[in-house]
Partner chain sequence: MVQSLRKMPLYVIGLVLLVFTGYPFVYMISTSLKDQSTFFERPFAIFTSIEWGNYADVFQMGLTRYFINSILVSVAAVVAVMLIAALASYPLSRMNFRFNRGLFLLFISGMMLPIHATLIPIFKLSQNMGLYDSLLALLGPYIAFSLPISIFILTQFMQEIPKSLEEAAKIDGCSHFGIFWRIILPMLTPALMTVFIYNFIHLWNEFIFALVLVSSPENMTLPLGLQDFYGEFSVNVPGLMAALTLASLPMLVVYLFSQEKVVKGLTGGAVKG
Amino acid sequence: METVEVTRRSETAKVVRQAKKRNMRKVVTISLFTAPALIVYLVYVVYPILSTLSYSFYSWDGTSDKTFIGFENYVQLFHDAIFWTSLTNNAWVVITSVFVQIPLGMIMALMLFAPIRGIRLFSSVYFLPFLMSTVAIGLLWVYMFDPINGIINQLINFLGFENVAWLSDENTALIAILLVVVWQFSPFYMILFKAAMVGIGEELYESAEIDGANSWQKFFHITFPLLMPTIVSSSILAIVGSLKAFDIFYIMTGGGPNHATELMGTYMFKQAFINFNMGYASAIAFIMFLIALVVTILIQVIDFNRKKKGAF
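Put the chain from that sequence into structure form on its own, the form predicted alone.
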């Protein structure tokens, strides 16, 4: 009897050792496959973030020795009126991206499913702005907004109104660039929503039609709820992209006039590469990262609670 018990224990131990070996081989295999991506992520994402945080505690011009100053850059930052102006402008970009670009992209995607002749041509025309270079777009719209010879002011004159100094007036410069941003990036969200709509089964709409649902009811009870994951993803992309916006604003106005179109990205660039205040620029960059991180986490938490409650 004791011999049988010993044999069973031996066999059990052998099975456990074999299972551990299999699990170890799986772990090693997974690690080998994920190591390249992990290394790239650590080198090009995590390390720059930590370096930026480190530099923000120094006074440094980018070439000479760094001087540790603690939180002085952050104290100066929160008393900097230009920074708060840039943060406010970034907030307007976020609001425009979420509440104008995303709904417009959804409308454009819905139009692509409409029974309209030549819809493929519309699809190409809609997506064309997103394919263009940002520099080309910026220069194109600078000429279009020209206060004298620009086509927009010529149209305004034709309608009987006076010229508007779109990019040189503090009251209109930000609005003008936001119009360009909407025109450029709405096609991107159109493609996202179009891809999501293709995945919605036709049988759902057929069942709704049998029950007597009209087009609006099908949209609000079928299309819109099934697009919620895409809306959440698009919102995260829009918010993060808006917080780190730089190129189109710098090309069209350089942050002017009188910082009316200044963003955190353009202000950071000026501090780093014009004023050579790398420590202060790093503080701005890290604040941008924190804001984007916090907003993204909030969106994910809200979406998780929505799914948990069973809401669409």
The other form holds:
Amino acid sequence: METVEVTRRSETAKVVRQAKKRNMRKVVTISLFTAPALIVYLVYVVYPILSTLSYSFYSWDGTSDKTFIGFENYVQLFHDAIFWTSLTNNAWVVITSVFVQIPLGMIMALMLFAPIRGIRLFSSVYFLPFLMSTVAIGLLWVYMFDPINGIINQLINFLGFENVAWLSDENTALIAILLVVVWQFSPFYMILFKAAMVGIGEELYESAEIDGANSWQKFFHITFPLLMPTIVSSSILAIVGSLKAFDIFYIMTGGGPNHATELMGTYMFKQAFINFNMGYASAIAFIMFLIALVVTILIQVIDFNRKKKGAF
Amino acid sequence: MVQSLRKMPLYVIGLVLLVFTGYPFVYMISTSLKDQSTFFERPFAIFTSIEWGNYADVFQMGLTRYFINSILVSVAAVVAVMLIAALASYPLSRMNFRFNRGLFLLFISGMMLPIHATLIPIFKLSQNMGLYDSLLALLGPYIAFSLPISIFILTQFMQEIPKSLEEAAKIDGCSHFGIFWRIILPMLTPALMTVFIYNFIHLWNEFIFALVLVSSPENMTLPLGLQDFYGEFSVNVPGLMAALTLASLPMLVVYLFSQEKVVKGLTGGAVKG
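Since we've got the form predicted alone here, give me the form predicted together with its partner chain too.
Expanding to the full complex; the earlier chain stays at the top.
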């Protein structure tokens, strides 16, 4: 009786030991597989964000000693008119992306299915802008918008209108750059919509046709509702992408004239690497991070609720 | 006749979009083939004069160096990313463990991250490591910021590989690494292709890290070099257009030869199937 008990106990111990050993091996395996990615990610993403947060509480020129000033940078930031201008401009980029790029992308995608000749060539060309590097796009359009020799003003002259200064005029600079942003990114949304449209069953249109629906009715009652998930995901990409905008603005105007095209990104860059206000720049950078974080969480929550309600 | 009249609006929209998307390219290439005086006198002329001199100038200004730098750093970073991301995606998509979900979210949340939030610390880090103003300084951030989308694409793909395959291998005494290397990795090829194209194009065009971490011309990548050209060439518009054309050429050529792969790669993960 007792011996049986002892053997059983030692057997349980053995099983537990084996399970522990197996568990240890599993932990080691998982660690080895994820370690390279995790190390790179911690060093170049997680640690820098925490450092940015800590720098934002100091007054610092990047080389000499830091002085702790608490929330001073943030207080200054909230009274900084240029910061509010840049925040507004970022909002404009978001609005243009959602309300111009996405509809245009959808129109371009619809055109790809249009029963007209040469559409294969059209579709190849439509995608081209998205392939060009942002720096090259910026420089190309800087010259196209040139006040004197730019092709756009040449055309305006040719049609008998006055020259427009475009990028050097506070009133037109933002619109000009936003046009370029639309030019660059609409093809991306075109592809997203095209993929979604390919997925819509032909039989839906056929039965609608039998019921006597015209093209508009088919679009508004079949295509558009079925594209809703793509519209939502495109909007998410557009919003998150717009908050990160930098390259094209930096290249085309550097945020000028007189901060008319300043973004949080360009303002942060100037404060950090031209004025060497590293502490202040860190505060801007951390605000950018917070905005992106809040927007992402909001989108997730809204998306989750929408799905719970059974919508798409 | 009636049929083709009804299609007129479609042709008009199609052509307007064609001019909108295509004309800037025509302008860039045709201007790059003009000499200075033709550029000023006949701005609208397309391909009436073919002048290769601007391209020779651009090569003399050292564009080749920027090309080589861009290729080196993009290829090195992308190859590293493919390996590191594939390794990490294996347990994330095929093993149950406690922090699986948290770790996955930590990685993919990097997709929404504004680079600016890491810029100053990475700049200081590169100085402290003695890497500032070298291509090596770019490698770390390039790999790190390519990881989120790569892990996202690869985990999605790996989840769909049937479990039975590796269970058979496990019975045969294959280790996890053996399963990964011999079974999973060969099946990943299409996903790795997407990862390669997406990241290569993004890194080829990357600007802000290069702007902050590199300062001397011999270490500049193509986007940074182009911006540098802008300063020197500001009065020689055809010369700058030649540089822009050359810089855009590799992507355009690759696109011409494998449209579908490039489109799928560039929209990485956003388009399913």
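In this text the structure is predicted, and so the values were computed from the model without any measurement. Between two forms, the rigid core is defined as the largest C-alpha subset superposing within 1.5 Å. Residue numbers count along the first chain shown, from 1.
The Cα shift for residue 72 between these two forms, taken after rigid core superposition, is 2 angstroms or larger.
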